[in-house]
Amino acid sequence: MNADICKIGHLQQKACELREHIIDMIHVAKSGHPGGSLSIADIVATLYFDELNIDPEQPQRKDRDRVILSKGHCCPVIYGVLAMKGFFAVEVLQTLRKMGSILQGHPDMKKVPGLDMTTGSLGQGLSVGVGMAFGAKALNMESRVYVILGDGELNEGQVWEAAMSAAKFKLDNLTAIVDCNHLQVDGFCQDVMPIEPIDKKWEAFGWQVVKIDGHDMEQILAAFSTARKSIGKPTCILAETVKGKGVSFMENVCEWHGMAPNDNQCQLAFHELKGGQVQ
């Protein structure tokens, strides 16, 4: 039990550090997408610091696990965690969105070490994930594939075509993680284009569905464990989250989908995050 408590505390600390990097790099760049980056920080920290079979010294190792950030505009969260894991120097985060930087406004797999897919046009990530998971099966590799989508992104029809394919080919090495923060660029998902009940839709498409609080490390760890044990079915983790989580004035505010904090807002955000654990 003490080991579990220590692990959860460690992951909470990493998630908080990741949130600080997100705020800092977007503030320096004066542009970016903080809301949806902050909402998945706990999940991404758990993935990279507990779940994934990856090696910063061998970023192209064939038997590695793969992560696809389908909602590519939230790349600050992936850039931050890759730097924390040692794929490139933390100082590079200060170059976000600058001319010539490897860290562009949407992720480029040809430039960023440890990045498995170039993304940005919403709806495409799960299709690529299906291909990767199918390929791993064909080559008898133990690699697992994780695709992070936004709930608003589920309005894209291609997502459901990919979902059908994953079930048909019994891709139990594929996990979709839906960031259910209920907001997209134009407002609340329910107002723009209602998608509920999300769980019943994924189940109807032949997936194992796990619903969690996306900010609860214990639930996140348990969900990944459940996904690993699945036989013959892909897994969809529906993570209930808060857009802008960890920075009170950003939480559940649509405008923070794609707006950079000014100097005062940045300092306020750091002040809230310095406790090492988001409340």
The other form holds:
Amino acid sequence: MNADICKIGHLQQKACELREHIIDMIHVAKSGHPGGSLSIADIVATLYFDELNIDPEQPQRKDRDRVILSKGHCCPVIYGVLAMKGFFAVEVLQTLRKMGSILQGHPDMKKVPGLDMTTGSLGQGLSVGVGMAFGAKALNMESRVYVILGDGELNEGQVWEAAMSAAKFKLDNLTAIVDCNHLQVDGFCQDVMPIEPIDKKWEAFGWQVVKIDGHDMEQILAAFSTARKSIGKPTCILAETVKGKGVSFMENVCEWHGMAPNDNQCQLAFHELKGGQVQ
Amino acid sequence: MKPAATREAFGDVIVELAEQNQQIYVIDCDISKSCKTTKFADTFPCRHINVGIAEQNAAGVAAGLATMGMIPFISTYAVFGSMRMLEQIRTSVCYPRLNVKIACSHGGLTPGNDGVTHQAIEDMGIYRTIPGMAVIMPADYHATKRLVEQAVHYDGPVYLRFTRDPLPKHYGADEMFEIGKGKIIKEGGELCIISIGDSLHQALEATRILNERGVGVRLVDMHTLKPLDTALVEECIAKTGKIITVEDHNIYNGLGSAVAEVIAESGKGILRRIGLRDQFAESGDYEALLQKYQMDSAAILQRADELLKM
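Previous: the form predicted on its own; requested now: the form predicted together with the partner chain:
And the full complex, kicking off with our chain again.
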């Protein structure tokens, strides 16, 4: 139990550090998408610091686990965690969205060590995940594939084409993580395009569904464990989250979807994050 | 030799190639019977993926397989293989330069009686505009077999376009092909006819008639629209200065446009383009449509007469 508490504390600390990187790099870049990066930060920190079988020394190792950030605009969260894991220097984060940088506005797999797929056009990632998971099974590899989607992204029809096929091919090595922060660019998901009941939809498409609080490390760890135990079914983790989580003035404010904090806002955000008010 | 649709050649050669190469996969979208991949599905069930009527998903699944080291061939009709999955191919395949091949039957007017919805007349032009995409239309059965083989060895995305309807066999089984290198079928000094895909057969007929009239024609099979064999086009300009392009495609952004770009940049040469003149065709027999829409040998002869008078 103590070991678990220790692990959770460690992951919380990593998530907090990751949020600081997100705020810092978007502030320096003067553009980017903080809201959806912050909402998924706890899950991404847990994935990379506990769940994934990856090796920063061998980013292309064949039998590694793979992550596809289908909501590619939230790449600061992945860039941040990859730097923290040592795939590249933390200083590189300062070059986000700059000419000549490996850190493009939306992620480019051919430029970033440790990044498994180029994304940025919503709706495409889960199909790629199906291809990877199918390929891993065909090659008798233990690799697991994690695809991170937004709840707004579920508007895209291709997501459901992919969901159907993952069930057909019994891809129990595939996990979709839906960051249910309830906001998309034009407003609340329920107003732009009602998508509920999301759980029943995934279940109807033949997936194992796990609903969690996406900011609770214990629940995140348990969900990954449940996904690993699945036999013959892909798993969808529906993570209830808060867009902008950890920075109070960004929380649940639609405008922080794609806006950079100014100097003052950046300082305020750091103050909050360092004050341990994240959880 | 019995005429054969080039989709038949694809169906035959993909099995032959897959016997040697474990990396080859085929992704079908519910039309494997029509795309001639059922033999592959029966022979290699573990390497055949049918995603149903879901082309966008097919593109993503292919991208995912390619990241794992496979060489996936997406098999569908040219209309869907170019336009229904276009942005997925652009962003998830071409941008990261993944090794995905798109092999499409029903190119141009060859699905004749199916009508406009199934006649792809924009596909090659669309893919020509996407960075890094190779665009190929073989002219007959054996050309298809060899060019599909070349596509397997080519590291990067390739769009291959086949015919639904049968075409005469021009090439022998031993003919060699190279992606990006046009083939000179006949030499002649007065006029050049450059064709792609099924149009070669119209160009061959026009060349035969022109030769009978004593006109020397250099005939080129430009099976690769991109990367274009610009050296060969420049040679054609230098040799005759008069060029006719023939394609089963809209005249915009296909072979005619590509050759026009070379001519314009060289500052020399005169060009006439044969193709659909920015219009949709209709249901009808393939040969009859070529005649009605002035894409047949008679149309080539008409343009040749114009050029020879200049």
